[in-house]
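Shown next as C-alpha cells: one chain only, the form predicted on its own.
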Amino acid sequence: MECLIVSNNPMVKEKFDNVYFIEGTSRELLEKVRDLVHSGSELLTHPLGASLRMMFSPYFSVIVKEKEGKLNCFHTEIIESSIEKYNQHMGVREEDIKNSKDYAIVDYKLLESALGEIK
C-alpha cells in the first residue's frame, strides 16, 4: 500500500521520506488533504486530533493512501466536516505557537504510532 504523509511538522519532514510537506498553517494542510481526497486518495488517519487541545496545535500530520482513482464519499465527508470543525474552533482561538515544540513531538509520536498500525 502506497501511503503519503501530509504534514506541516518539520520533525516529520526530517524523519520520513514519503512526506508531502506543507510550508503553511494547519488550515492549509487540511485544504491540501481535501484536494487529495477529492482527487481519489483515501484517508488512513483522521485529519483532526483526538482531543480538542490538539486542535490548537500548529502542526498536523495526516496519512493518506495515494490515489485510487475514484472518489470515496465517506472520506470526502470526513475531511469536509473536519475543516468545518477546525474553522469553528479556530475562529475564536489561535494556534498555540508558544508550545509549538511540544506539539511537534506529540504530532510526531501520534504519526509514528499510526504508521505502526497501518503497516
Contents of the next structure:
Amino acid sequence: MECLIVSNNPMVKEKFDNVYFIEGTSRELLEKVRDLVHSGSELLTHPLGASLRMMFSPYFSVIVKEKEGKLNCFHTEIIESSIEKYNQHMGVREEDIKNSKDYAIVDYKLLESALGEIK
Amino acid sequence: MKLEHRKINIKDIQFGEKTEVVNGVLFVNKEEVVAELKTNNKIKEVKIDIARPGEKVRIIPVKDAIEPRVKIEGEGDQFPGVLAKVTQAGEGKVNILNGVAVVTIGDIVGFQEGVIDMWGEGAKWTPFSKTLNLVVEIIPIDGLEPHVHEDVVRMAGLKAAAFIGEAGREIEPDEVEVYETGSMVEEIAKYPDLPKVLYVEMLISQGLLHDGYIYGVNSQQILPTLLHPNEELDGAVISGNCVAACDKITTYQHQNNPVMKDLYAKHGKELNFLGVVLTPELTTLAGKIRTCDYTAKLCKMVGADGVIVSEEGYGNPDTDLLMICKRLEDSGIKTVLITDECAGRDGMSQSLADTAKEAVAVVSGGNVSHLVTLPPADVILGNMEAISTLAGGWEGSLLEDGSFQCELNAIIGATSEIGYHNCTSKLY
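Next block, the form predicted together with the partner chain, ref. the form predicted on its own:
Every chain and every other molecule in the complex is listed next, the one we just looked at coming first.
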C-alpha cells in the first residue's frame, strides 16, 4: 500500500524514505495532516497517542494514504477533534523537550508497529 | 470452569533468612530473590526494598504491580505462556498472599511517570498505597534496546511475584472466593429470565511501552477474543503498558479485575454473566474498524442483552471505545462504558477525544487532569530525577518547601478504567 509518513521526528526521517518531514512542532505537524486530509488523503493511523503522556511528545508521526478526491468525513472528524484535544491539553502544558530523545525512540517504535500492521 | 482464590491475609513483610509465611508475616530472603532474578544475564543489578502503608516513602517510576500467588491445584502455574508453559488457565485453586504487591521500578525511557506514595495526600489516590509492597528495582546491563529492556523488567517482575508466591503453597487460607460458571448454554438455560451480559475489556496494543499480553501473546496480534473471566483471574492477562500511569491496568488489577468480580457477584441474581471479550486497541484506523466490528459481532453472536465496555488509556483508544458503543447500541444491545476523563484542570472541558450520541451510559473513573500537591518524602525508592518529569511539563510545579504539584495522570491507578481504585462520586 502506498503510504506517506508525515513526521517531525528526525529519527523517522533518517530511517524511512517515504517521509514528509515537518521542520516544526507537533501542532504544526497535526495541522499539515489536517490539510492533507482536507485535500482528500486518508488517515492510516490515528493522530493521537494512546496516553496523555504521549501528548507531551515533541515528536509525532502519522501515516496517511495519499489520494486526491472526495473528502472522507470520518477521517476529517478524527483529525479535527484530535487537533482540538491536542490544543486543549497543550494550552496549559509544555512539550517535554528534556526527554526528546526518548520520545523520538518511542514514536519511532510505535510507527514501526503500525507499519507492521499495515503491511 | 471453577477457580478458587484462596486468600492468605498478610499483615507485614520483613526480610528474613528464609522466604516463608509465619503467622501472617511474609519473610523474604532478599539474596535468594536477587539470585533468582539475576539468572537472566541481561540483569546487572537488582535492588529490593519494602514499602508499607503509612511510611513516608515514594516509589517512582513504577512499571507494574503484581500479586504474588501460587497455583496449588489445577493445570499449570502463574502466568501461563509467559513464565510457565502454556496451559489452560482458569481452573483449580490458587493461594494468594493477600495484601502484598510486587512493584517493579526502573527507568526504560526518561519520561515515564508513575508514582506510588505510601502516605499522605498521594496515598489517597492510589490503591497500591494500601498494599505491602515488595519493591523490585531492575538495573539491566548497558546497551539494551528499549524494547528488550522493557521485556527484561516485565519478566523480572512476574518472576519475583511467582517466586514470592511460592511461600504460600502450604499455608491454609483465611478466606476462599469461588468463581464458577458453566457453559453459556447451561447458564442461559439456568437463568432464562435474566439479562445476558458480556464484558468487553479493551487493552492498549500499540508497540513499545504500549502493550498487553494474553497467554504471552502480544494482544496486537489477536482478533478480539472470547475469554472466560477465570482465565484473567488466574493470570492469563498481563500488562506491558508503562506510560499511562493513572489508567494503565497493572497485572495486579488484571488478576483481580473488579468488573469481572462484580459481575460474578450479580450472576444468577440480577444478570447472567456470560463471559469476556478481550479487545486490542490498535493504532491504525483499519485495525480499529476491524476490531470494533469483530467485537460487536461476538457480542451479537452470543446474544448479549447488555455489554459493559472498559477502556485502557486515553486519546486514540477513545475512538475504539465509541465505535464499539455505536455498533452495540445500533444492534439494540444496551451498552455501558467505563472510562476516565481528561476534562482539564477545572473539569469543564470535553472529557474524551471523541464523542458519540450513542454513549448514553458512561461511568467515569475520575479526571486525570485534577491537580494534587504531594509533600516531600523521607525515602525515595527508584529514581529521584524522575520526579521533575512526573509533574507533567509546566513551570513552577516544584514548590519551595520541596513538595510539588502534579496531575492525577502521574499516579498509578488513580483513575482506573476498570474501577480498581479509590475515586468515587458523591451526590449532593
